[in-house]
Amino acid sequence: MSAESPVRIGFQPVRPVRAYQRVAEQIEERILAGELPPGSRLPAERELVRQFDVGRSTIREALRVLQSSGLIRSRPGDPLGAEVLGVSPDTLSHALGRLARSHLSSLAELIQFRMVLDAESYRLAARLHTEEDLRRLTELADRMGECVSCDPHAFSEADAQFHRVVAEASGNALLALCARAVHDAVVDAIEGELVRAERDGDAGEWMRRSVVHHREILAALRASDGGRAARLGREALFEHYAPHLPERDRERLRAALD
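Answer block, the chain by itself, in the form predicted together with the DNA:
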């Protein structure tokens, strides 16, 4: 402590703002504000150099930041310039995947989180779903049934789509995006395990069980019984993943079953 501390008036420490940051912020602002809609094109880099009056490396670093955020995409030789992609959930998936990979969150946490998001999707979807949603879900459940013991890849694809449709039927895009990101992260993280299980020969069995689960959930949705659908969804995920987890994690997952 100094002898006389000067009067504190709310001065903020001024941190230098890099040129590439300001460029990136300006462009991001335009994109988020809708002035640069998805599909539109940014000027060429050398043109941006003129407009922003900075060096090309500065422009390129700014574009790199935007690209790593998934806001734009560029392709060498494209005379139209970088393409605006708009806000996409991929960044979210990426960030979630990184978190899942790092020690910050274990696979069990990821699955538990997926149980939460899926269950709440079901709960909301049970109230809001349309006939069209039900038709698509029925179709996807049927396709899953067809793919058992013939095409595991198509099965997974139909399964993923089933969850995606439910999440969208929940009426909450944010919830749907997060659910999808977590779904992808789980699939990425446990793919190896599932392949191993398949080698062990019980592949057809869990697929059949999964189809039954999905049909039950679908029935609950059709009956607009959100609580039941949510519970079934949690149980399905638990049954699906618990065998591949150590006992300690399994216990934690059980806590999310309710």
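Form predicted alone structure, per the form predicted together with the DNA context:
No partners, no molecules, just the chain.
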């Protein structure tokens, strides 16, 4: 009885991991574990060379990889060592913004993603909020109302902060991080067009409607009505962004309303 022939799977050759990748991985692990918090400094290049027992070019390549990932800010030869930035909404929002401008995604998909994230933030916040969360949200809604006729920039700041507080009230740090990053990426991607539209139209009227909308969301959160809060959030985003998109993209956003 003959032995069976071995199965031909077609494995691909493997390449050894380069030293700079191992260096970058170790540093990244320390950053993500919180052992190297944002604002702290890595040892200077000379000390990293000694600790890792590799050449200076290997250390510099590892630092370049970490910097391109947004985890550190590094300048060759800096005697203070690279600054740790850590994981932040800014890093994620920049990546999402680039994705929306690439052929891999679109602005409509980014806005739709925000509609989904915001809705879930509202739904969870309606159940998990604290009295302090409600106090802060009330304060921010009042500030928006005060800024309608005098300070559009302060209005926008209070608006952004309102959404951040809701995301934090969801009790999910990852959801809060993603919600803030997506918010910032959407604003960066379409802000110029919105500013022009508001300048040509009635920006004050839009801000007054926005204040009413935020107070309605606040009332839904206070009543622990997550479904209503989520629906209000999706509708407001659609109303705000859909007019600035082609009709085919508006259909994508309409699909996220229900």
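Residue numbers count along the first chain shown, from 1. Rigid core here is just the name for the largest C-alpha set that superposes within 1.5 Å across the two forms. Note that this is a predicted model, so its numbers are computed, not measured.
- Comparing the forms between the two forms, the C-alpha position of residue 224 differs by less than 2 angstroms, with the core used for superposition.
- Comparing the forms between the two forms, the C-alpha position of residue 133 differs by less than 2 angstroms, with the core used for superposition.
- Once the rigid core is used as the reference frame, the Cα position of residue 212 differs between the two forms by less than 2 Å.
- For residue 33, the displacement of the CA atom between the two forms, after superposition on the rigid core, amounts to 3.5 Å.
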